[in-house]
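Encoded as structure tokens, the following chain is the form predicted on its own, with no partner shown.
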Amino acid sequence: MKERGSDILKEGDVIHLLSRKGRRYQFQLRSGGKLHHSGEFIPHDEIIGKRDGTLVALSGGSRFIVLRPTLAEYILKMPRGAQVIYAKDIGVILTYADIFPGARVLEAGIGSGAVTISLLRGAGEKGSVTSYEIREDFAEKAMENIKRYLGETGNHRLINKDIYDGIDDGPFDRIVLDLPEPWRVVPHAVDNIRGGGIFLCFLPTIIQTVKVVESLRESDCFTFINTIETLIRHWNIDGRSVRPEHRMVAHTGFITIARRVEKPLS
């Protein structure tokens, strides 16, 4: 994986641009390479080397602050082939899903690489992330983008295979589910997840999670069955006026958390 400990920009990293009223430009810095913006332009070799956070002039005089993205500004600006999960559920999932350095998970589907990326943070270079993907298109653009915010990474392995026919190389410590049916993979969870693990899938409307939630229970090999929901709100604070923003991250998804047991307290 790439090293982001440094504050030296290098060639190769992604880098928003932030403008004064807040925008984000999103490119990565190529030896040779131009940033054109707004009629302006600037070499990136002007910009490799410099510390994260420098100010910057384009050709034109406008100014900016080369910042490398966070994980969450990077999925907001980064190319899709699905719908991501943002992060304000990923930071959830990677808590309640108690992605920890060395872990073995399992994921599906791939999505635009978003929770993937997540998840092979939180598990280390110690730990591996195997990711299940039907659709070719979604998993191209997916690596795509894992390697150009990771750079090169030996613990991922991505698999062409419809994970409801079952899972291959179990046991895992932890299942993380982002597919419109993740009930039919309850009884493959079953047998290849290890004792007191995780099993957690996201969805989208109460009637997916109501049957989720009910294949679980029927199992009989889950306990500590929960389901939580994400909402998010961001303040003004400038002076005498402090107020909640008039808009909300509000409902994205459910995301349904379960721990594997020999069974279950009755």
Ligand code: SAH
Second form
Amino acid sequence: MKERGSDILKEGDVIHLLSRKGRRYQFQLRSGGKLHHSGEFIPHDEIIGKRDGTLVALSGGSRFIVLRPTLAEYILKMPRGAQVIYAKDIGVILTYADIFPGARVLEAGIGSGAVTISLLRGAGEKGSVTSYEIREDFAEKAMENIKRYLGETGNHRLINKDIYDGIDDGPFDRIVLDLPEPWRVVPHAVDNIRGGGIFLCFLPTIIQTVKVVESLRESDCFTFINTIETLIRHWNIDGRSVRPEHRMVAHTGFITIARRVEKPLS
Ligand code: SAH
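Switching conditions: you have the form predicted on its own, so give me the form predicted in complex with S-adenosyl-L-homocysteine (SAH).
After this comes the whole thing, all chains and molecules, with the earlier chain placed first.
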């Protein structure tokens, strides 16, 4: 994985150019390359070696701040095959699935790789992430997104397979699902999550959520079955205007979490 501790911008780093109006433009630094924007340019070599957060001027005089994107900012700008899960839900997924350094995590599907990057960071180099995905084109794009942000990851495995047909390589500590019919994974999850392990799925509708909750109950192997959603409301704080923002993202999806046990108490 790329080292992120240093504040010196390096070849291969993904950077955002931030305009005065708060717009962001994403680039990857390549020695010898030229960064073009709105008819102006700056050689990458004038940015490589500078500090994260530095101010630069392009050839026409426009000024920008150069910043390495946070994961949440990167996700918003990365090329997408499938719809991604955004930071507000990823934060909750990481804590409620209790992704710890060293965890063996299974996810499906990989989509655009937003959750994968987050799981890889959470599980760390001592952990591992296995991603099941049926669409090779999505997987390819996701793997590029992951590599661009994290660099080489030796602890990530992609399996081009339909997870509804089964899971081969358990047991896992955690299973994280973002696909349309997670209830079809429940029987395989029973055999492939270790005792005390966690099953988590993200679903856009409550009809799907009810179905997965019922199948978790029927399996008679899970307890603490719990469904939540995340609402984040931004605030405007500017002089006397101190109020919530008028608009918010009201709905993305429902997160259902369950804990694998020998048998739930009835
Ligand atoms: N969490 C991802 C987005 C996942 S979108 C992200 O944040 O980037 C859902 C993905 O699940 C799609 O890529 C789809 O191809 C995949 N998928 C759907 N059904 C599947 C199945 N049965 N087995 C494996 N992958 C599946």
